[in-house]
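First, one chain by itself: the form predicted alone, in structure tokens.
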Amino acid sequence: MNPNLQRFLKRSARNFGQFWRQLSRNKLAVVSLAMVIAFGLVAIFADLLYEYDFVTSNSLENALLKPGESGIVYYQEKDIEHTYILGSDNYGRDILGRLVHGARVSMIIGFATVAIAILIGGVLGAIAGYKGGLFDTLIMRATDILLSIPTILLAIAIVAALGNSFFNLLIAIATSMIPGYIRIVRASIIQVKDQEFVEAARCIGAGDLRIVLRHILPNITSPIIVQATLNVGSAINWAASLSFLGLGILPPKPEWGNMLSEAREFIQYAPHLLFAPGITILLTVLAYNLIGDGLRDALDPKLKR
């Protein structure tokens, strides 16, 4: 093996056993962890649980049946008897395997959204923060303008826009996280930039474009790694909220979000409709909350004790 390489790996490996002893003293954090790993293994293995077809499909007489109750489906030229866990909506479609479905687009939102909004804003703050300048001005005044418009506002206007898909929906969240990123590489960056290893490598000829990429960006990515994993959650719950306003994925697809929105003309005599959808967001977006707060404390050499 090549000895550079050696050198690099085993400094790899001795940095993330410092990392993750760190953070596995915050005991929530670890358990967050592990819930979202859970919820991604759900949602990339949901075709396996549950047919996408059986969970789209409608089956009115088993409709608003409790959790635990059965019911015979027609499915796939048979009946079938099946087993609904968390009970069955007004359309008599299974709730967990809708659930387990919302969780794949739910996670795809959450991911693809943040890296997004990381690619374009890590580009503009990185240009603000080391050119300066006219470029500094220009960004950062158009940064202001987008922060001064309330982001599930500016979501909403941009859905309403450009029409209802998944698509619009990405680019409506992206660009709703996009000033924040903005503001966090560009502080990052004024901070670094004037340190003496970056003035020596400027010394030897590296040009801005390696000087940002090979010296910089490596020690500004605490910061940007803390504010995506508080930015997944966030997008998952502004994905459901736009949903259950009808302007995101509409039914019969699965989406946390539109089967709360379902669940409201039943609150009454079925709230198992809710509660499932409801606290499902709930517990996701707090696990990503509580994994952001522990990584900022693995992270951040001020905070760690």
Given for the second form:
Amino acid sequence: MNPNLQRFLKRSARNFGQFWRQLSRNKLAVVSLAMVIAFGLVAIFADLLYEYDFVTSNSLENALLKPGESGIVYYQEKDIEHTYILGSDNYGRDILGRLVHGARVSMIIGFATVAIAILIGGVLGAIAGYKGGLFDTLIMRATDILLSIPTILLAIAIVAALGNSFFNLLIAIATSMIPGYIRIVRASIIQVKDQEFVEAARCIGAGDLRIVLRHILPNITSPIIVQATLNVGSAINWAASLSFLGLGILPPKPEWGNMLSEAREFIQYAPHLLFAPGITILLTVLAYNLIGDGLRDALDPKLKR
Amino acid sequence: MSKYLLRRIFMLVPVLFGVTLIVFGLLYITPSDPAQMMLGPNATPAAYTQMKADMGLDKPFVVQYIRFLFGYQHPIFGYKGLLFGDLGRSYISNRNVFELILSSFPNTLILAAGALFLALVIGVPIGILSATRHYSAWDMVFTVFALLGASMPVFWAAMVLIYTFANNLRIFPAMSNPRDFMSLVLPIVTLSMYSMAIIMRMTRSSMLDVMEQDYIRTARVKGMDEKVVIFKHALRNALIPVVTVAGLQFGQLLGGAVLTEKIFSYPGLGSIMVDAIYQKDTPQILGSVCFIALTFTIINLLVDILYGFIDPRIKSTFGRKKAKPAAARSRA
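Next up, the form predicted in complex with its partner chain, please; the one we just looked at was the form predicted alone.
Okay, now the whole complex, with that chain kicking things off.
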């Protein structure tokens, strides 16, 4: 094995061990992390738990069943007995099955939007912070402009303009997050770019790209990771909100927000339609917020005891 | 001070210009066809072309954008332009766009102001209580509530409130309008939840910060009553960041009222905007989004200025040139 790689892996393992000791003191964060991983697994293996066609096809004779009730479903040309663990909705679709497939949508939106936002915001923020001058002015003015439209409104306007689709929802939410990353990355770079180790790297002839990627980036990852974790939660929340308004993923595709939107008229007779998706969203967002808080405490050197 | 103000106001111009450009650009690429919408599905191609020309939609983007800013001359579809506060009439209701906005904005303002008031009245005292009884049972309970408040989807909170208080307990109505106080309770509570959580957390952490400082210890060592220490010495300084957060929250509340208004069928600016989006009513969308962005920007500017007034340490740096980055200063 390459000795450089070996040294790198060893150092990473040591750093991770230290970081994990910090994080594991925060019990809430650990529980949340376990929950997020569990939800992630459910999202990945959604098809093994419930078939997609099954959770999107109507079965009106089983409409609004209470949690735990079972009914005969005509599916793929035969009648099958099915137990609705969390009840059924107004079209007789299995709520738990829809939540499971909705988890997949939410997870993808959560991670993809944050990844897009970090990539674009990070590059722009790095240019603004590292290069300064005209680049900085232009990028920061553009950021001010994006920040002067309230976030949810910007996302709504973008989906409204581009039309309802999964991809457009991603773009809308990612765009609303980009200014945050530009600011964080720029501020962090300005903080470290005049320090001695950057000067040293420049003296031995490292280029700008190498300096930013190899020397500055490892020093500014903490605030980005914290912000990213918190943003996965908000992205899931926003996606649900937009879909609730009918500006995101539309039924019959399963999505937590549109499930609540469809449930609106029936909550009086079937409260499980209100509580099942709502509590799922709440727990997911809460988990990401708790992990974010935990990471902030674990990664912030000022708080290290 | 006045120099700083002037510069800030001057900087507002390109920002607002950019906002209009973004919103206009977004609507320009929208795959909707207003001319087709006006004529209905049975229009002849000739009538369609004529309508497109009448509405000014046959011109390139730049021309349309300049018209949007400075006005467009036409007996039916003409307007004076955004700079003169006139965007013509809504495609759907045929009412003047800005009249509709100005008549619904006070309703949104009532909601946002009520929500901010509630958030401050409950959030600040709870924050102080949490900070002064750090790690107590109360602190834990309030912290959990704040976390829930910050994580809860607004529309779901609204639905749960409607389910509980309107459908089952029948205390408050599910539909809301600004003339009926009882009907305002649920939307205000819904809207204030998130801000309340933020303000509570901010008050708590800022209070904890201040309580650790030397001058608080000095005050205590002097034998001062703990109440006086907390309310006279600590709170005054701890509230500075809270005021900023509250101001920024107010802007977010105005914009974020969209979902709340929609669920409670409240006749505010947010409802009007979402309805306009559903109906692809371009002038109404443009007007509403630009108006909200303008208000939001101005509120943020006011918060910044206010911040200078309440914190004399910041005021003293107003007149100076741009401060060097912290790293550069420490090396010098």
